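This document starts with one chain, in the form predicted alone, laid out as structure tokens.
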Amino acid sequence: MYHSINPTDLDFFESLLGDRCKYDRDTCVAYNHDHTEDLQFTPSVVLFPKSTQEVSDILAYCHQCNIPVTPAGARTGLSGGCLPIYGGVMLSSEKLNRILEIDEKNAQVITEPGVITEVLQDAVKAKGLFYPPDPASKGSCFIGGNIAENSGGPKAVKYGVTKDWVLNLEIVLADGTIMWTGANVVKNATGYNLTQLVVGSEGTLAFVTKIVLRLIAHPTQTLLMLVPFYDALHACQAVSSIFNAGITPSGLEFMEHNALKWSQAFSQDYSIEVKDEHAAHLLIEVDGFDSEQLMKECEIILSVLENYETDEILFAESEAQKNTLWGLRRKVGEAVKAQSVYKEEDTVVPRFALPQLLETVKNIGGKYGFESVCYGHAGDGNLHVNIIKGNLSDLFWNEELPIAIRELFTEVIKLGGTISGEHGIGLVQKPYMDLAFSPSGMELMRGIKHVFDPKGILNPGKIF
């Protein structure tokens, strides 16, 4: 179907990018993996444009010479999105990677997609402003990789996801045409939404070059607190009650035990203590400007949780242990693929539904024979699954499991969920996709991709 990359193609590869064109065999390797199971594809070339004129190029050559092109960023995905499954071209943005300005009047930021995304936020934090979405890789993870994915993060259950921070997108086509996609306004009813259907494609719509976002005032103050629980039905119960009491946390963190003990493992940090009989826990923090606002929150937060059986509620006294705490959070998912190879599942259901999700992991998990240990944005409804091969055959993983994923993924429709909440559906979750959408819809999907790219060159082989 592609054509296989031969010495000509090099040669104009290297014309174009010199030493930023990459074809020996180590580099290749490194490049053939994310953070996805253990999955791996090798690509033919990496190239490593430096401006979007390059890209252009690039594309413009591949689209002519039918050659697949995989977009990349900083590769810690978890759905496959960036690995190239027909060889080709990995594209990577790893040299886009400059903070091109910082608009403090307008409370805009413009920057390439190769930015790691915490950098980006020290940077306009710097400035006293905010730019919310976070995920656990936010120290790694590129802003253009949070583009394709539509990342979330903890922030989410009261700044919403990536989509909602994105004004302008400067995109390149399959062909190589250089557009934007709107304009640097907050408001903007002026034809199809473009910007928002470029983010969350997955890069398979077009390659991001620029990206603009919006930004707020930077909160100045923060409480954290991890409350244990005696049962893990509790903990999801709770999370629903604290909203119903009119509260919006800036964090609300579900972890079953053995995630926050692994992850404690992991980091070698046991500063915090946790019992055997500690099921699961809560992180929840409040942010804002008014520190006698955030604790009368904190009080009804107290006042929700008392309806529920809980040990001793621990208050983050410091920085230092609010940094702790998050830390262990953010690096679960690590600490789960030290333990052992694994899938992870990224289930999402309304947010009184998590209750019910949970114990369908549990009782799908009995009846098939597999350890779960679960852990998300509970705030949000998102609920990380993450399945531990462990001893399991390779029969069982390859065959069976696959069966149990499509319960799994029924049980959350019927609870008005869906099968990925913001890790996205790239290579691993497409076998499932016929379950949250109807054939019309998922032909409309196919038709999108085919107007944006009608030689199917970008990222193939992902989401259909």
Given for the second form:
Protein chains: 2
Amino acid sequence: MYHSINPTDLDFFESLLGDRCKYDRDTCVAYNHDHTEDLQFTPSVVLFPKSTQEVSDILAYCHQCNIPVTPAGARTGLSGGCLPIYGGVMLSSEKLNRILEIDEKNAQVITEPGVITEVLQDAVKAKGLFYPPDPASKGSCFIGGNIAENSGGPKAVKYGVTKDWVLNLEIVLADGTIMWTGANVVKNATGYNLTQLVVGSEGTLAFVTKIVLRLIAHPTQTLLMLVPFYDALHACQAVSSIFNAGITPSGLEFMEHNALKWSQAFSQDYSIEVKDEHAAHLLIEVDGFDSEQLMKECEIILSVLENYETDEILFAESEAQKNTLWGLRRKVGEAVKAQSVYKEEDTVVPRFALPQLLETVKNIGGKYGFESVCYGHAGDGNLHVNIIKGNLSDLFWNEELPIAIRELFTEVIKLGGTISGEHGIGLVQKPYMDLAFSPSGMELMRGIKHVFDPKGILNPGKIF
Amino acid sequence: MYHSINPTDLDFFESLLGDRCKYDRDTCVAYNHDHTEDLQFTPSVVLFPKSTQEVSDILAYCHQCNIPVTPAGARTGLSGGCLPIYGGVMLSSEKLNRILEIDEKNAQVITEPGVITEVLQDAVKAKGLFYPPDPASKGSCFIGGNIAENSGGPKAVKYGVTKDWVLNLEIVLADGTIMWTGANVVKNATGYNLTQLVVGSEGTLAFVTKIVLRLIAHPTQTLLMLVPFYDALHACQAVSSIFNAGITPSGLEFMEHNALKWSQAFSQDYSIEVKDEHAAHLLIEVDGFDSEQLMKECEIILSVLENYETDEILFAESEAQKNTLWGLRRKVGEAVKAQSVYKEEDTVVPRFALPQLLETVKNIGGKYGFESVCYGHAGDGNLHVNIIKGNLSDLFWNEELPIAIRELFTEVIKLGGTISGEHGIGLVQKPYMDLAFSPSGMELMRGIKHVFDPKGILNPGKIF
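Okay, that one was the form predicted alone. Can I see the form predicted in complex with a further copy of the same chain too?
Up next: the whole complex, starting with the chain shown before.
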């Protein structure tokens, strides 16, 4: 169905990009995976455009020749969104890596997609400005990938996810057409919201070449506490109680016992005592501009926590200790990966349903016979369920587990939730989309895909 | 091209709705306008469904028969979005007016579209919860209309516009299909963002029958000040300076001299002294949970304002005085309408470009010979430009003014802005869409429209 890349195609790409067109075996193999399980798909050629015009020229050519194009950022995704499952062109944003303008006067930044999220955050922070979304991979992921997957992170609980910060996008359509989706304004009631349609579309609708983000003044203060619970369900329940007390923390993270233990082992950092009887921890951060105000907020949180059985609460006393605590939280994912083959389900439910979700996960695990380590952004009702392969058979893993996952997602949707909070659908969650959307919904999405990319060359085999 | 309604159609609608199907002359004339200028288009029949199923049955019938359907809420819109320009069915949400559930535990509300925005706000406030978007017409407009137009209001500067609060929508497609667009969660990376595509689509993609909104804890305190400036441009400049000082007010409104004077006359409320030398005012509100904190924020604002020449600043000392000040601001639109025939342009630019926008408006007014009264949500860069007909000829109004408006919008777009911040495109801004979107952008939007509504029966003649 798709055209296989031949020497003529490679000549064209080389004439356009010179040594930024790579098709040697080593490069193609190096680009055949992201952070999703152990999946590998090798592209025929990896292209590194440096300008919107080059992206446009590449796409116009591929469109004409019917060559599949898989957009890729830093390839840190967890749903296989940038795996070139039909081979063809991998279109990398690595060389589209300039921050074009930090507009302090309007509190906006214009950037190319290949900038590491943390680099972008640091650059605007140097001007006193704040770009809040901070996926766990912020030190390596690209802002373009965050746009593609509508990434979240701990700060989402207070500040929202990537979509909430995107004002305008320069995109290149499948046929090479260059256009802007909106305007550089915080309010816009002009036509359909093409910007929000492209955010989270996982590279299936267009290739993003420029991004306009809004920013706010950077908070100057944070307070951070780690709260050990004897009962994981109590930890889940406390989450809603904190909000109901009128507090919106800037981080409200849940970690099961094993999540924190494994992260300690992975990081070789045992500075925090995690007792056997600590079933779960909440990591709670508040931020702002006034330390007195934050102390007041912490007092309210503490008064809420008095209603639950907790062990001694650890207040981070220094920046170093804050970094330790956040580091342990951020490394859970890698720690689980180091421990065993695993599958991660990015469940999300209304916040108050979190205890029910955790129980459901454990019940289904009991029924099917798998263990799981759960952690995530509890304040958003977003629980990462890591199913551990351990000694389970390949047969179970490949045949039975998908049935168990389907049962889990069915329950998630009954709780008012959905099958991905921040990782996207990509390749690996496709089989469950029928749970989240009616046939009509799927038909609308397929129709939209066809409007943007009638030949289906952009990131084929994803979402649908 | 469309089927004209005949007695058989009326019989069908009557069999379905009984006396909630109205086609008497008085009703049809009563529903032939919204708040947009003096435009009138009379529907053949006005239908008042009470359930999603009734909406579905109506749309399925109209789809089959090719009858144009114009969704309507409280008809307070300012861009003609609910005018039935091809006649046919007006589909009213007036009887879909129940708040279905206030979910305190998850801080969400599920409502039907025909609930008055302020009624909804008061209902959730009674539970300590806050739905911030507050268009000037909040006392009469419907939440469904707010969804259709992606409405803003003064609080948008801190809390965002309608789209930022919508989690999930139950919609009925043109062919009668009932579906949900998403899930009741604050994070969602599952497929394309159909929810955000429907928000702001002005009833051209689907009829919204249920709305899930997120809520937050209701602030307990506000402080409000009215700041008179001798130079309107200084007032515009002060807006950015306040943000740059790290303050995000919960309201930051700009009013030209005449806007406030006319509102005083219209309201017969002269409790505030507006001197001739007051070129413009800023109305600045901060909100929160702690009065000391708000006082600190006000002090920072005052220190910023010291850099500008202002007259004595009025601090509202009571709830009554706050209501007076906000009342004067909210009534500006009606006051202008009472003064003269007018046209309102809903310009929006990046915040720092506000002084340039104001100068541009006045320069173009000087060049073409019209007067304007400007006011609006300065913190968002959203300036409502009211062009006053006064003694201008009909010939000028109908022939020359559109050229002047086109020139204004061209400049707005050069400043990085767009042609509607919160009123929508509807009928009256259609002629300028080519300024905001490239032909490719328009083609994408037309394609999306066709996917949702292939026969074009839903709100025909709007946006495109």
